[in-house]
Structure formats: C-alpha cells, structure tokens
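This document opens with one chain alone, in structure tokens, the form predicted on its own.
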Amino acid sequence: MKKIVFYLVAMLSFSNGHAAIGPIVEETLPNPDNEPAPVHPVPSQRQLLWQETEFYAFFHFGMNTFTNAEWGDGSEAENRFAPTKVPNPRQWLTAVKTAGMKGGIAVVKHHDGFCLWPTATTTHSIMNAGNENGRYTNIPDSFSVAARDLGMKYGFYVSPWDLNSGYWGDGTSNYVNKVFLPQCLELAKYGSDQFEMWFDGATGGDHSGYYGGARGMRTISDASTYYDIPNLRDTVHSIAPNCVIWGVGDEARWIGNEAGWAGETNWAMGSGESGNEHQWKWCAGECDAKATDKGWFWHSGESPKTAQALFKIYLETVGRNATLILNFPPDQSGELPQADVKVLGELGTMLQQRLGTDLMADATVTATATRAAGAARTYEVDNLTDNNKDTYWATDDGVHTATINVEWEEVRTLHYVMLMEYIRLGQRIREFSIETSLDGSSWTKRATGSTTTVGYKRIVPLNGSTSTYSGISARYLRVTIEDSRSCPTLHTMAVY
C-alpha cells in the first residue's frame, strides 16, 4: 500500500511538472491490538482503584465514644471529648492491617457537629477538649501518617450535618460557605493521596438538634444542592485526583443496607443491593457493616464478631462486586480494644487458610473460544493465571459464550471459584455456571441460581453456601460464561 501511495504521489508530481514530492505518512490501521469495544458505563481511573481497595476499616471515634450515644444532639459540652491516652490511630491501621485490609477511613466529624483536627470554622472542637489528651488529638494528621508509614490507603468521614452549627437549614448559603466547604477544604489538605471523602446524605429532619442554641427540628429539601456537590467534588478532586465522593457525590454507591451484604446480581450500576444493568453511569457499590455487636461508637460491654461471621460478610460483599467498609471502634482511651485486636488476627489468618492458595498453578486450563490477537496483546486464557490486571482472556466479537475448563491431574477438594471481569471494558458477563466432575465426563452443577453477575470481582462457593466450609471433591471444573452484554472479558480466575 505504501509503495501504491509512494508512484500515485509520484506520477501526479510529474504531470504537474514538479520535481519534489510531498512527505510520506505512514497509515495507522484502527485498533491494531484488536481491544474489545467498551461496553458502556465503564469506571473512571479513579473509580477503578477505589474498587481496588476491596477491604477496608471504619473507625467510628468522637464525641459519642464519651458519651454513650449513637447520635449526639450538638449541645454536647466540648470538654467531655477526654481520651484516658492520646489517640492512637496507628495501632487502629495496624491491627485491621492483619485482617488482610487495604486502608480506612476515619470519622473525623460526625452529626454532631464535633472535629477531631483544630479547624478555624467552629469552636466545637478538640482544641477545647477536657484534658491534654484531647487537645493533643488531630485524627487527620496522625491517620493519614500512619496510613502512609503502613502502605494503606484512608481517607475520612465528614457529616454534612451538622447538629450543633446554627447556621445549618437556616434557610442561607451560610452554613455550607462558612462551615461545611472550608472543612472539607481543610481535610483535604491532609494529603492529595486521599483514596475516599465518606458523606452521610443527611438532610435533616429525624433528630432534635441544638443548631446554636436555637433548637428544634430542620430540614434540607436537596442534599447535591443545598452543600453545592459539584463544586465541593471538583475542589477536592484539584487536590486529591483519586479521591473518590462516597454519597452525595454521587461516585460510588451506598449498597442499600448496613448488614453487610450485597446482591448476588450486582451491577456497577444503579442503586440498592443489586444495581441495574440499563442505568448509564458506573456508580459501584460500598458496603458498610459493624464488626461489633452494639453500635458504630464504642459502647461499653460491647463484643466483636466472630471470625467466622466476618468471613460470611466478605464473601458477601466483596465476593459480590462490592467494597467492604468494615466497623472497628476506638474505645475511650483512642484505640481498639484487645478483643477486637484478637478477632480481626483470626480474620487474617482465616482469609489467608482460605483464599491464599490458588489451586489452578498447578492445572491444565483450556477455553473453547479465544479472541484472536492483536499486534501487541493476546487474550489467551493464560492470562487468567498470570496475575497481572492489564492482561485478559476475551472471545471475538459476537460470541458471548464460552467455556474456561480446569483439570488437575489428581482429584483435588476444592471450596471457591473466583473471577474478576476487565472492567476497563465494562461490566458484561450477565450468567454463568460452574460444574465439577471426578471423571471428565459425568457433571455436577455447583451453586446453582447464585451465578449471574461477576464484575470486578466474584467469589462463589461451591458448596452453595457462604455460612458453611466444606469443599467438593474433583478433578474437572468448568466455568460457562451463559449470557454477556458483549464479548466476555475475565482478567483473572482463582481456585481455591
């Protein structure tokens, strides 16, 4: 083709009686690694290393830890913040760290009005705290140190609510010029490596409050409004790029309940447990959930959960294209009690036991169906097993089914499948299957009805069962990808 270009230029050169010819450029073909086409949503960067995160810790630590409360009602006296030792935000990172989680976002200020930093926006502070311990307090800046010393990602929980503040709901801009936005601004100067900014939608209505001294009930009609979101997302994003804005800023979802599960449909898209596969913009979702048996806030006589009870919420939010927020709370003297030290170690361990041994690096693995390779990249199934993310296994445009198969060459007791879509691409894979088999030729299914959705990441257990650990007993397994919205992509797949 060049050479056709090169005598065309040339001829028509010539017939003009010029001497010199014009520059040959070199024709770059369309996609010449022969990339699946996006299927629309799909994540943004920012968005995508958040969903990255997974597992992660909630330290719910304030003015209600002295109080005894789950909502203060901002008239709460400042001197009552007391700490028996300078809170200790380094001993909480280190201890979830051992459970196997990636960061933690710290409540800083909750509905009552109270910060845990020295702001210049409210007197109702630690910098009026009841003892030097409180007054030594800034959670955002010994949070943030000790979460980059540890290698974990945090960020912090910030109530757009504020029950002690007299100018939230008095019908101004006040209140969010004021108060709410300079706070952010504040947090957000604690470091650009913020990975979340955590905000109750609140809008007031449900609890008295003291708002001043005026006290009563008040409520915002529209929270995006009323605390100028657009405004508040872009200002934080021009100082921390991969912030994401839980909540109200409409980047990741709320998943619709605090018992820590998520749907096991679930798209990256809408709202609720289960999303919506026809809604137009990524919004993934968040789980929430406590990981003591009373409140968010330390209460007295309080008992973590078991190991095994926070395993079941992992497999039911993680293992179901969601983030885990998990509760740890601070007690009154600033740190995790022993009790909670203890069970998030078993968690560790039991995740480890569990889902730290791919059972596939020593198996055979097939596809029926691979998408031919581009100029620099493949899409062949040993790209499940290779563990880089920025490789996948995909088929030809048009095909929307195809079978991984796995053999070992013993029988093996296996537990869990694991698969992780491309989600670059969007999310596509709609309903899938799993059997097993000892011979290669009589096939069993395994958790029938729960295989639809995969998304970022899926973990199925093969019993059918998240409450249960028993495994199954073969030497085949395959996965069919039933139905995708497109050409199925999968970037890696684990057997455990």
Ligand code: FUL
Second form
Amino acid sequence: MKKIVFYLVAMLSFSNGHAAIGPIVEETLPNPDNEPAPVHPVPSQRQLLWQETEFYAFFHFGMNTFTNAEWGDGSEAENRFAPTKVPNPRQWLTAVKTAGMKGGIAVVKHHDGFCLWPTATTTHSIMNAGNENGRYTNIPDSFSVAARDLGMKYGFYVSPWDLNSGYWGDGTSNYVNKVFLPQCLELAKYGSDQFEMWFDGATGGDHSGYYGGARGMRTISDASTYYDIPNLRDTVHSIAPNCVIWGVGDEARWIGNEAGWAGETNWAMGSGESGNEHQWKWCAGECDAKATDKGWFWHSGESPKTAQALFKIYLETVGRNATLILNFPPDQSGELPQADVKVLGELGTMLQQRLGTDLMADATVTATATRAAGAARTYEVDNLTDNNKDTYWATDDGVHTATINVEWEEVRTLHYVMLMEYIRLGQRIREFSIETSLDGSSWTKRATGSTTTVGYKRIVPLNGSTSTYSGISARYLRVTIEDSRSCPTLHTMAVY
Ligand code: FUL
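One more: the block was the form predicted on its own; return the form predicted together with this ligand.
Next comes the full complex, this chain leading.
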C-alpha cells in the first residue's frame, strides 16, 4: 500500500493576511500487486513500441541517386529521375529482414524537394519523371504495402527543408501551410500503422538553393515555430497514433553523430550520445549510420562495410540503449545492389550465431534480493528468462543494490551479457558490474568502467571489446546492480 500525504492549503484569511497550512489528509492508493512506483520520466506507449523496433533500415533513394549528389539544390529537372526498372521496395525490405531488421524508413523527399509520390502540393515529383518506370514510382505506397506483407514496421523521411519551393523561408507561413503540412498529411494517409516519421534537422545555412527560381541562400530562425511542430505532431498522430515524430517532434532524439555509436552511459532523457539522468522528458536516442562507404545516396563504385564492421555498430547502438537505423541506398535500378544484399545476409548469420542462443536456459539463476510478491505478480528471477517482457525481477523499495547469480553445471564459453530494464517504470540503473568465476570463489571483473546504464537494452562484451570476438571460460557469472535511482527492475537477462 502506498500512502500519499496531501497538505491542503486552507485559504482562510487570518488577521495577518497569510494563508495557513491545514488539515492533513492521508490517501492510500491501492497497489495489490506491490508494483514499484515509477521513476519519472517514463516513455509513452508510442515511444515504447518505437524502441522495441530496435534495428531498422534507412533507404536514401531519390533525385540524388541520378545526379551523383548528396544534397541537390532543388533546380534538378524532374526528368532526370529515370530508374532503369520500377523501384522495388519489396526487394529492399526483404534483404534487410535477413539481417534481423524489424522495419525501415524510406526517404520520400530529400532537401532538393523532389517527391517520390504523386503529391498535390508540387509538380516537382515523380509525376514528371523522365520515363515510365519513374512515373510508375510511388514509394510510400509500394513501401508500406511490402512492409505490411513482410510483417515489418515502416515510416517515411520527409525533409522539412525544401530547396525547390519558392515558399521555403520566404518570411510567410505559405510553405508550411501549402506545402509541408499537406505533404505530411498525404504521407500519414499511406498507413495508420507507421512507426516513425523522420524529420531532418538540416535547414538553410550557407547552401544556395533554387527556391522556385529566386535562387540564393535562405534561412529560418526557429525550426519548431516555423514548421508549426505541435500542429504537425497532432495532425500525424490523429491519423497514425503510434508514429513517433523523430527529430523536431521531440519524441525520439538524434544521438549526436552519424558514425553509429551511442555512449556506454546512455540515458533515455536529455540529448546527445549519453543523455542526462536529470532531464524531465523521455526522449530515447536513435543512431543513424551508413552501411556503405560513399554517402547516404547511392554512388557508382561504392561498397558496403563488412559484416564485422556492421556488427560492431550494432553492439555500440542497440547494445547501448539506442535504436539503429542503418542506411542501404538503392541504386539507379531502384534495387539494393547485390553486394549489399550479400552483406546483409552475412550480418544476419553473425547476429544469430553470436547473440542467438541464450546460455541462461540451462543455468541455475538466483538473486540476493527479490521484491515481495503481490496478489497477481511476482518479482522472481525466473521472470528474467521467461520470454515475457511484461514480467520482471525487482527488489523491495529502498534496496538499490542486489546480485543476480548464474551457475552452470560445467564450464562454458561466455561472450556477452544482455540486460533489459522494465522501462515502463523509468530508466533506473546507474551502475552495475559483471564478474565471472571458474570455481565460484575467485572472481574476475569484466568490462570494467563501461557498466553504467542499462535502459531498454544493454549488451556488454565480456572481453571488453566491440571489435574482437573472443570468449571467457566460466562456470559462474554474477551481475551486481551497484547503484540505481530507485529499486532496480529488469525484465530480461541473457548470456551468450
Ligand atoms: C542529414 C541529411 O542532411 C543527410 O543528407 C541525410 O539525409 C542524413 C540522414 O541526415 O541531416
């Protein structure tokens, strides 16, 4: 039972004119399951679902694919968009699914303003493409249909900055009202089940643009006000309720680099690679990274990174309480090159081999502290391995340190420890340690110095390296929660 004490301020006027504190009312909130109180902030349901997507693809395809550019200036003639085949998002998504990705975001309008769907807002779109394949292109449509067929999540990248539009940055609200918001609305209508809309932060600066023929440089002062973000968020959510508005929308944050890593300490509050424990708003990090060596868009002669390099990125993002959006650019045929498809398959195999078999399954697991059970809930360590993200291990209120012991019947080769907090109740763990032992009496600390936050998911390489794969022989392993903002909660633990 939780007791909440209310101090009522009686607004009685006393002779000196001051209000008095008066009568104290105690209210007892029912808590039959003895659940720990949340530590704020906590994620919304939409943010939780988003974080569970974990690993998904980015597909940069558009006018730049045909002009060998990374940023166009908006003056590109529409007929330069001329794919040699009808673009095939089903092939893109099928390929990334083999790597274990759960979804993808397709760029449907980059900064050059060229739209990959038949929009009513501009003539600068596939409707005026250079060939039939181009005119037949409707990426939001074919991408969302393929994603649903493949059981994957999907969303769109739509650049707020538009170098083609004469309205952008013209000192009026014309761009937002006549172009940008209507475009977002058109896109939202391609599926109420979208999981994320990606709004790039790049705006103006020293990049010269076409701007409807006016040409020159334009800037805006405050993106949030200019793009009417609260209205955008409400409009998209009214159609696609679980669509996280990334970037400008403040529902998920850019991690602060495009190199594919998050901090080992990484809070789902605050900004940048490490977040900040003391910020009041939930805004978990997403890492955007390129899987190829030339750019976000396809360029002749490019090659994908190796599966090992991509695996390292995975460990340093998904393994550090962030999501990973990994870019694979379709080429001028509108398909992913075969070299990319191959490396995606190799990455999938590597992830399966290294993180696919949980050794906790045949271990004995105990804890030095376990929260008292409630009427319909227990907090036993068994909850860590029951494959149910709604059950969790926890300690009693006021108990902020505890050890989880894992013991095998014989010596095993261990590589990684994976932990997941029950973040519905907030991100709580500040520091933990991992030790292994061959005999149960002499212990060696592993991955020292890096074991701070956990969050949604943390994967710790026991050899302390995200670059090399080597095991540790042990019969015993223990994880000690050393410091937590309140009693710790974990819903899953695995050892690979
Ligand atoms: C950046 C853009 O300017 C790049 O072109 C790319 O789209 C990347 C994902 O975001 O801000």
